[in-house]
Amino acid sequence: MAENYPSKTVAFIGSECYPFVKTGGLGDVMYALPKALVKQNVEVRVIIPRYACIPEKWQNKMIYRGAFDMDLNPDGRRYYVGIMEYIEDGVIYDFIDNQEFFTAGKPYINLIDDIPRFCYFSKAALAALNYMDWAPDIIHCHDWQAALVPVYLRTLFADTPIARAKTMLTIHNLRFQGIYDAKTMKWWSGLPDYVFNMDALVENWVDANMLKGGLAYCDCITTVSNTYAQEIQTEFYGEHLDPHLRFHSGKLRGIVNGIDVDIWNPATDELLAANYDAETAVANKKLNKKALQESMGLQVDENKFVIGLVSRLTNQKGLDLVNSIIPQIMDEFTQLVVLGTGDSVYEDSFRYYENQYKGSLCAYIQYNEGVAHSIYAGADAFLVPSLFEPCGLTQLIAMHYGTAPIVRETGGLKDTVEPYNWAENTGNGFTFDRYESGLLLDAINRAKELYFEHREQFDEIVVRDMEKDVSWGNSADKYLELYNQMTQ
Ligand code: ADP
């Protein structure tokens, strides 16, 4: 029957995907967007490496789909490409298996190792699609690790069945581009000499940039919010690719991310002390606050204003601003819970402050999904003061858990958090514009003032946040619209 035919066929190619392997927002998107698209009758295959670090629970569920050998670099060796498959919620996951490339205990090692791995992966993903005789309408690639896919497609794969596909390349974070010296890249990728020119892969005359090449060769570029799509065309946010992006701006679009509301649902979340919906939030968040305070070693007191922060600890996330005002934030009415790992300078400073403000400040320096859930549910406010933020998922999750975001007006933070308007009693959170610690402090103080002196209005923000639609539905519609335009 006609309605059973997929409206489109799409291959997602990227380096991580929840729940198999995730280091940040990319992993969430690679999981949630395909799931949302399947609901719109799109047929989706997700192709990621079969890292040895994928938990055994998932490895055991994969079934062998086939294998072949592939050439890669000029040394003439044939490289094994295995395809392991797993299907869930209508999404087909194909894992590219190669023991030589993917045995490390983590998805990324360092550029010297990662450049060959992701050259291999990008080429193997296309070869696997041909092997499976599945030539989709769209090949949707993600970030620099899959950015060579459009380049391979229009060169070495130009005369193969898969070449019928149109390509979309999504930038989840422009900071990471996959840059290495052109000679090494040329050798490992096996790509023809003519793609190593200043309009495509080459920059500075000596280096090759995988993302830059992909941006030149793909049919459509997207990034994860409208504001970031504009920002990356400027020098400040452009990470030196702004001239290239301005040149290609005709095919650049911004579509904001959503969150998977099956996983992130305070009404059913089994990791919470008490479940709640918009109606029960104000009462039940107190129980979650108590549980959070107990488990984090904070003074148990429902009247404290608890601020949460869940983040990679890097300079992108505005942690310099946070660190410089902690003494001003930490009055007797306020508690701060930080969950994150990353640069040692931030790990150490948060540990230092934990010691300084025992019982009021907790620095949980780990990657821990369970603790993340309890912070989203138990905090009153949530900090995301990023220097830049392509989209940001944590403010979306926080809002969905009725926790008021305090964010800098940049990238997706600007597009998703409407500032609280005192006169009209509207808005979802507290915002500031310039990257200055005084302005962050001011935003925190505005949140505190509302919480302590006008609790009713603060509670209305909680309810508005929970009622805001942050699911993937709208964004999946927009992707589908773009897929349709690309294949007209
Ligand atoms: P980015 O991709 O830049 O790291 P995002 O806001 O897009 O930032 O996504 C971050 C995701 O990673 C969120 O799902 C957040 O909950 C999760 N996360 C970040 N740090 C931790 C941590 N230490 N423990 C658990 N989850 C974390």
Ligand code: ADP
Contents of the next structure:
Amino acid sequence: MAENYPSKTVAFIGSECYPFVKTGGLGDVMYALPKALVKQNVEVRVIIPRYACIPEKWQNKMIYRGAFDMDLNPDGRRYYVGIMEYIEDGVIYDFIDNQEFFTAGKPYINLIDDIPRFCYFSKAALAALNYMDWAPDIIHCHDWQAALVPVYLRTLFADTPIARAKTMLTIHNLRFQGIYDAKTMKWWSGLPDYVFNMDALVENWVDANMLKGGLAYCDCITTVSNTYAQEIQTEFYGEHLDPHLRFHSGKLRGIVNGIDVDIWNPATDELLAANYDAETAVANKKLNKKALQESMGLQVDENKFVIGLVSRLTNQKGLDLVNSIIPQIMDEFTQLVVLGTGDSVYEDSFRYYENQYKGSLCAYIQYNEGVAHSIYAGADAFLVPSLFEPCGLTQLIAMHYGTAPIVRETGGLKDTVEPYNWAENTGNGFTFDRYESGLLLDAINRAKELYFEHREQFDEIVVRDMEKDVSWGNSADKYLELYNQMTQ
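Switch from the form predicted together with the ligand to the form predicted alone and give that structure.
Lone chain follows.
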């Protein structure tokens, strides 16, 4: 295990980090994983851009660490690199400051603007580490925005103090790769010609792909679940990079994300009607169910089977399957609560069904943190029937709140939910494999049958889910083990 090794130094480089700036799961990982690693005696720096959209309360806490000029493109122009620093929970956050690149009101604009920004950011992050005289053991990069870091490290930074570092590149969502015209990319990155070939940065002979280059040059590739690591090597999930990923499969690993159990904790969650732990869950979830039914305009009845769904309302999330079987789900024993926003076709459809099944179905078409917490605590089962799901956090939160997940066997859903086994009374949820509405309906019906006819066994699933370790500590152990293997 990790604790037998000397302590490590790790630099995280990525485009967003909670609480400063966050658009998705990447921001959560950049915050939670370093925090968990620091508890394991790892020295961590997190490097992100100093966007103008970072709230003033954080801007005001940053202190100036220094500045220098850096070349970037072939015209010899020098670019300012400022370093602002903030420390919290033992994690050092360094913000790369440049007014020209990071004054937009949001972290991502469009590819034509983002390609120069993240070429600059990747090079500036490495230059900043040299400037601060901090040479980490591992440089851990995230998604396409930081994917040029391993390429820069092995080329333009090969003779500098940080060249000793090993690089890890984590894929959070393979769909986004940073693809642009190769000539433009060559100009903005200033990288040598020889990296622009079909084995590294070039694809389809005319474009350059930042993620593809990073995957070729890094020492280790990780993604956010074991199953997703296998899936992205196939044509269906591979987003045209599957041959490249198969070629580099020897350095590809999957590690499931965790959740922040300080924020998501039913024993201390102030947004719940009644707090509970594994011992009091069966009794106190009934109080949360009653509160959920009252607040959502559902018929108050503790014997109803309440299914929750908290999601972006898009195709990826399997909502076409849900839509097609709602009339079969909605019987006199069942209620459904949907929370989220997204494609208008799903928003309108759920609103239509809410009218059809007044008192049994609630469609809350906006995002509301308090409502999300009350669904996790008050529902009996939780639906995640995704077409693909690299890791998935909602099923982890649902389990931590003692709500049985009903999921499709893909990505992190397959890795975290063990299907219920009737013969042995084992497992912690209900699953289906092929992407078919009939199989989803079957999984829901299996959950209902256990709930209504074998309630004791259903309650045991609730307790098993709550006792499962879904914290970041678990994931941090696995990352640390990988860091140690890389640096042996």
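Given the structure is predicted, the values throughout are model-derived calculations rather than measurements. We call the rigid core the largest set of C-alpha positions that still match within 1.5 Å between the two forms. Numbering follows the first chain given and starts at 1.
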query: Angle through which the smaller rigid unit swings between the two forms, given in whole degrees; finding: 13
query: Rigid core fit between the two forms: Cα deviation of residue 381 in angstrom; finding: 4.6
